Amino acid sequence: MWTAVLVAGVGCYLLKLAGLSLPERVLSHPTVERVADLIPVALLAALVAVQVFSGGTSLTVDARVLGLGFAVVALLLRAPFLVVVVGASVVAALARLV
């Protein structure tokens, strides 16, 4: 297990450190702002996306899609993150309770 680890530490590294070697006329091509600025977001909402649908090894919809729902549209109006947040878990769980 220490092997894994540190092997994974060590590739993080060296791509940490791959990052940094590239030329500033690379990074700052427009191509390459844009996708480093839409990486995160694809990556959030993948791992949304999992949490959401996924059962195991299936699809699932549940409650959680109910609270999903809430947050998306508590987004779409600007709602607070706090009010996203604990409305969207407030939903799920009444959803749960009926």
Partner chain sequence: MSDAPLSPDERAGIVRDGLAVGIATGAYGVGFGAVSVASGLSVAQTCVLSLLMFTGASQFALAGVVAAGGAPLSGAATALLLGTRNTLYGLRMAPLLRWRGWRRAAAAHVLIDESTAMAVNRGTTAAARLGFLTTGLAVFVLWNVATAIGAFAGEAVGDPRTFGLDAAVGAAFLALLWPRLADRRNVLVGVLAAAVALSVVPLTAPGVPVLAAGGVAVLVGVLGTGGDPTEVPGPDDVAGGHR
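Residue numbers count along the first chain shown, from 1. Note that the rigid core is defined as the largest set of C-alphas that superpose within 1.5 Å between two forms. Since this is a predicted model, take the numbers as computed values, not measurements. What changes on going to the form predicted together with the partner chain:
Comparing the forms between these two forms, the C-alpha position of residue 44 differs by less than 2 angstroms, with the core used for superposition. Comparing the forms between these two forms, the C-alpha position of residue 62 differs by less than 2 angstroms, with the core used for superposition.
Form predicted alone done, so how does the form predicted together with the partner chain look?
Partners and other molecules omitted; one chain follows.
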């Protein structure tokens, strides 16, 4: 785990430094820009799906889905980040009590 933490930490710093140091034309190809814009979208969407609907290597549906439902409503109402996250936990925890 420490290896992953340090490798990813140093790697992320180098990615930032590369951006400030490289001449702009190196990465200014439209395809590169499109892919780079879409990567966060794809990864975050996949992370949402995997976090909510999977347990290890199987697909599951449990109280986390209700937490996600709360998050969607809260985001639609433009609630702050902490309300979204804490509210989702509270909803899931309450659902497990019932």
